[in-house]
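Quick heads-up: it's one chain on its own, the form predicted alone, in structure tokens.
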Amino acid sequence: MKKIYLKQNKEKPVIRRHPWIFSGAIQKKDRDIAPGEIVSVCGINGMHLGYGYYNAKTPIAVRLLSFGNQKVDADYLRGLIHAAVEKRTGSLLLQNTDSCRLIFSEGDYLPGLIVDSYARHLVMQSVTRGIERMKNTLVTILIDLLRPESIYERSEHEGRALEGMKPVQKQIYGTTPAEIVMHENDMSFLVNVREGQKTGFYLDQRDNRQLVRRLARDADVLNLFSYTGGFSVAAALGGARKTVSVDASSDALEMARKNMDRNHAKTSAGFIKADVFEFLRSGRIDSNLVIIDPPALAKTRASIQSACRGYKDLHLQIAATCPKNSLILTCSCSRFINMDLFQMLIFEAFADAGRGASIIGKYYQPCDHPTSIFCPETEYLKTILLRLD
């Protein structure tokens, strides 16, 4: 096995199981390293450390898959898989769902590997050269291990340009529905794996789509960036007055009409196909109780001062429209995006407006898309619930 060597002081990461490695850590390496390619890496003095996959394309040179002296091998890959699922099929916290990740990348041990269930049918990501390469691999283990009606590949994400991939979206197993319906917390839901957006739902909103039905009863609902619907039928089956859902996709409203329709909700449900920037900016809101969920507005770290200015302007069109006594519940995805810089964004947004806020519950994602306790940056999806003054 081909190896690479670390620079003086840089194996402390490492050690301490962190999975990354930055090309600034590498002090050399061996020649004709495949991008992919599993390899040994070690000390300056020749101690070896871990087992990981290399790409010289990346910033992040090496993702680590195990450490110490544990092989990576077809076994060690089942195990983890194994241990994956285990985490889900025996929580609690998710008996009330036929739906969710299965394996969440660095959080499972497994970087750079997407997989959600719906109804027992898998949507695959792979998000780098390493997956790629022992993709056949992991397929056979999920198929072994799982027995799914299907499985489909979604490995659309952006980070496979900067790892030297082109996107692909393919039937792996078995025929994937055009719509499968998913269940969760006495909710239904249609989910287009093939179109729709990240592998179809976003399963990571579970928890604050039961936050909002326990505060939604007699409220009037605005959903900014809807999507199709979730947190609309939510906050109907709350006992909400009226919802509106604001989207700037057709497709994905006519979604959210379908999901608010086969949820038997009586609340009135008005949809609206605008750029929510432009939407917030055309009036004021009288809505009480306000969503916003907007798609990463940070995909990578030099955009983060033009998502700083996005999350900012949200906001001050919030801070300066909304009634008193509303409910903001407001998130950001972008793991760039920390939950302080978040807080700071919006406390800015407000203090501009000459508008005052409490935050009154801060919230992350949900369970089966776990922080790595070692990887941090695993971290990404941030919740804070604002009562307006």
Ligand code: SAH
Given for the second form:
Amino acid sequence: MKKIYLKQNKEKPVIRRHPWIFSGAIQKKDRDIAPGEIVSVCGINGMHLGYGYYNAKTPIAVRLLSFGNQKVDADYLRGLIHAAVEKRTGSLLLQNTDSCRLIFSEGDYLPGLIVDSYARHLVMQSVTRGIERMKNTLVTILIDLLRPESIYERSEHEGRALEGMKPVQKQIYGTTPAEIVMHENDMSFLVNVREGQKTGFYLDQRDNRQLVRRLARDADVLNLFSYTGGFSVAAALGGARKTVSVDASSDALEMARKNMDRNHAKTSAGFIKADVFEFLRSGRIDSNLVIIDPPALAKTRASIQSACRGYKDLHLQIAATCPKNSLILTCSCSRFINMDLFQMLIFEAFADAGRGASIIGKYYQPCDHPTSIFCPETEYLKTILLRLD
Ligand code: SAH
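For comparison with the form predicted alone, kindly provide the form predicted together with the ligand.
What follows is the whole complex; the chain from before opens it.
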């Protein structure tokens, strides 16, 4: 097996099980390592520290799959997948749903692999060359362990370009229906795995949907960046008087309408196709429960500044227009913006608008998107619940 050697003093994070090695930490390496090939990672003195896959093209040159002498073979991968599945099936935090994220990349010690399960139909995302090389083995293990109805691949992550790979979308196993019906806490949602965004549905908002349901009684709800209406359905079933879903995608809004109908929501429901930033500038808001869940405004480190302006702009409009005592559930799924920075941007917006508000809750991603204790970068979804003065 080929080897890479770390620079002096760069072993410590590996010994402490951080799975990333940046290219700048590498002192020397064997020749002709293929993209995605598994290598032995060694200290400068030649001591083996762990196994991971290498790609010369990416800033993270190695992603470690095992530490110490544990070989990365099919049995080991099977053990990792089994452990990830057990964590979900055995979790008391994950009851009353037939759908969840089964494998969350570094959060489940499988960097570069995401697998979502929607009512026994799996959707797989391979983000790295390393995972790409192991894909057949991984698929065989998933079929053997889970006996799914189908597996569909949606490998379109922006990270693939960096890895030197094209986007891929295809049926891998069985037949995935055009629309899957999934169930979550007495709600049901249609998921279009082929044409929907990401893998089709935002499983990571499950706990926040329940929160909205608890807060929605008699509320006038504005669901900004609604996608297929997850929060609108939750609000309606929680007793909202009215919901308005706003999104730039007419396909998403069409699905939101179907989702409202299939849940027999009696609430009056509006659907507005608009750019949220323009929508907010166009007039007063009379809703008293507002959900703000934009796409990741900072997709890269380089876009942090413009993303900050975006988050601030959204909250300025909210601070300037929402009625007294409104509740605002606001989310950021940008990996590069942490909770403290997110709170700071909200603070700046309210300070500029001269509006008072209190933070009455702070939340993170749900248990099927686990944050690895060894890799805090796996934390990405931040939510703040505000009450306006
Ligand atoms: N809240 C949703 C997920 C939101 S994903 C849920 O719980 O399911 C982000 C959504 O924002 C996508 O549906 C996308 O179409 C929409 N979007 C992105 N930019 C937008 C913009 N500027 N104005 C309106 N919608 C936008």
